[in-house]
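Single chain ahead, by itself, as structure tokens, in the form predicted alone.
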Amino acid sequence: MTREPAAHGPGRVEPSRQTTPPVGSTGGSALVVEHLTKRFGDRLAFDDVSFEVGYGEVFGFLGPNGAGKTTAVRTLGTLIAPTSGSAQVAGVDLCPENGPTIRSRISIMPESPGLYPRLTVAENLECFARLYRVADRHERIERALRAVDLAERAGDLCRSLSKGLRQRVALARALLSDPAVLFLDEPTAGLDPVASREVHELIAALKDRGVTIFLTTHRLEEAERLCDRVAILNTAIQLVGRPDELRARLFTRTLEIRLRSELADPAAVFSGLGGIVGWATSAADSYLLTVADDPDRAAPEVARALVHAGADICSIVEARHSLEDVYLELIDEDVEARKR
């Protein structure tokens, strides 16, 4: 299915020859990002990033501040122009005449609302459709509010709302052009942990939807949570991929193992077990046996051998790093990250 465009500035811009997926379709990329670079005068903003986000997908843009995760957003939203390299956005060459057509394909939600907070949770969005130009405004605001949950509260002034709820009026506004891709930079800075959550909920809404979503974040508890792949950047793309892959690109598989005394000669216990490639104390009682590869299958034997020797067993789990975990390693071994 092919999007017209809406209309932007004095003239309506014609209809892009590229066609882009409809919501919900699986085939294809949203985005397709080489060597692309951004320098303002000396400084680097962010170096040869590459990567490419498939249609309906969650993807995670993490890194610390100053990383360019913010400038990685504005260029691909035709904001500000890339100094080098190439992109596709929604099915369309990122270049400036074709910053209309992008910009009617996509939206963008950015830390600050940006909301005028005398007018009503309506009248905001009237006022945002009108300017996108949006034929079925009505229609459109009526769905936004309920994907958002806020119908009830579309006669209040966004200034009685609370952050959160500013937030999802925010989200809303951004779903009023019916996005292919939405770009959403840090949508939970600042809010409280319930409020994140109900955010939180809303993406996941969007990504059952089929929604492709763009998501910065240094919260690396969100992005584990709520992302399908993500990249870790620091200026440069350090790694691109699922959590669970980071996780086993970067950390051996461990069994941890808690017994209720500490084993008298543990060398004796876990030397030649099959599938064990090395054991370390973690504590009095606790240790951590690497594991060649599958922790379940080393697992029982693992057991048997400590009921052998006597042990009590308390719990016998494969170490678990977090996405965290693998963001620290990354950022502990770049040396820019450190002069932050």
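Numbering follows the first chain given and starts at 1. Since the structure is predicted, the reported quantities are computational estimates derived from the model, not experimental observations. The term rigid core refers to the most C-alpha atoms you can superpose between the two forms while keeping them within 1.5 Å. First, how it differs from the form predicted in complex with the partner chain.
Superposition of the core reveals a Cα shift of 2 Å or more for Pro117 between these two forms.
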Given for the second form:
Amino acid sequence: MTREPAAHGPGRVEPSRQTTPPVGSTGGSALVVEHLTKRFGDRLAFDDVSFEVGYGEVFGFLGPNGAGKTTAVRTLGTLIAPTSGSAQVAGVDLCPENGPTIRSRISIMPESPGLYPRLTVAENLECFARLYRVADRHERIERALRAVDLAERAGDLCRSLSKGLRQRVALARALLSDPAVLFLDEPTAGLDPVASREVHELIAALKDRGVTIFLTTHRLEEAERLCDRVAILNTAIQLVGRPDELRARLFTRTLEIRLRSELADPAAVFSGLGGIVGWATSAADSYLLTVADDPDRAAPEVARALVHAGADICSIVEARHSLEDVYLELIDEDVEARKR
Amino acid sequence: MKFSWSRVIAIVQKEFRDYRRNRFVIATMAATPVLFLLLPMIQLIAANTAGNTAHLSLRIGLSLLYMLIIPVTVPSAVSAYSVVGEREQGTLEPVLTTPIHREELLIGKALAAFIPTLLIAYAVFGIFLAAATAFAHPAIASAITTAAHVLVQLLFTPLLAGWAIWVGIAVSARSTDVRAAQQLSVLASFPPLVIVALMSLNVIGESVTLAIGLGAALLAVDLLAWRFVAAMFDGEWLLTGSRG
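Write the structure block of the form predicted in complex with the partner chain for the protein whose form predicted alone appears above.
Whole complex next, starting from this chain.
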């Protein structure tokens, strides 16, 4: 654990990439999770969850409320014991005896900031710096506060801070120990758009530094913006991959064409075009073409065919499926499957 | 990872900083001792030495018993808040995510209640002795300042406080409501006081040997209570309200 926390204000953290595993780690992955399951009596929190997260990666854990995201973070953070399965966290096997060792290598920022309201910002951080036994305590606190742009508020009581500022203090607290893996549990929950954007900038800056981040969220734009890979969880993992991979796996690639007026015989125009495997009318003057491979290669030929047919082209664009589409598709499928 | 006194000190320091700005804690730590100092002082200063000796002895015993109520009531309210209060304000989870051992957390919480209790209780006893010597009848003052009485106070104050603290933390670790925890822990803190009361009221003959014997027994109970509280502290239940 030799990395230093960030400095110089939100979104302006020092940009050196630091992707080395912590001292004492045995593998190349920050997290290795294999068939992890957690039950509370008859209630299944999450089931047979497996994934890996590399050092320096920002991994998103997406899922609806009650999907088991927070329980998974608590389990990997050794706060609760798994029912079955195994995991390695920052190179250490997940078991009760290794709890303090694992917790010394990671940081968890829970959904609620959990600051002592009657203590000042600096006093809160000092308490946690002591609990982590960081060597250069005061310097670390100053740097962590500068990283979240709160150096001027060090003497303020936490109860006097807004929710957004409290979240930033919680992030500073999570940075104090210079963790090998930083778990952020719904970091923007309950924040207004401005405060959310500030937290996003801070996370993006940490990402640029190469900090390994495990981010749980149900805000899809957040995951799409910040995460290298995501796992979609609804008690069990539905899919893991890069957002663009997930889109490709779930949806065929399509070209969306908008014309000034309707084609007289669209079948004659689109049938037989190379790389186009199907077409449909989406509105009177709009068409969706299913592309076999690469939309960029198919688009010129489509344009030529349309010009040849005398059509006035307004636009030809690749129809983009957002991560939200992927998410909704998977969650809906899962809900349907459970009903059956 | 080994037990770290540095983490214990971090918890103690945090608690002290919190007490400073917590009106409830300040009120509990100030009002209770004042009440239990004034009542016996008034009794003794107003006492008539011409009366029956047994009656006077009972008054002295009662006055000294008041002193021993302080180490029971002051820490029990504070320690009853220690776990459930943190749980309610959402600060327990961040603490448990650090490398802290539950023993370090519990000893930190206990010391944070113990140190001010001991200081307050001994200070109040000192003031009581000084006031008795200055204002009460000399016969009463000399009856109060016997070695056995002073020993009982010095010995049982920390031991009763220790019991009250572990009971308070145990109740707090199993409660879901701060007020209920505080009420229950105050009630549960009193049983050892009964034995001391029997001594103070001369139902059991007061002697140095008996005081030391009872003190040793209470120390053993305190140590057992500490082990019991450490074993029953269930972080998973505290965070999730369920057990796996």
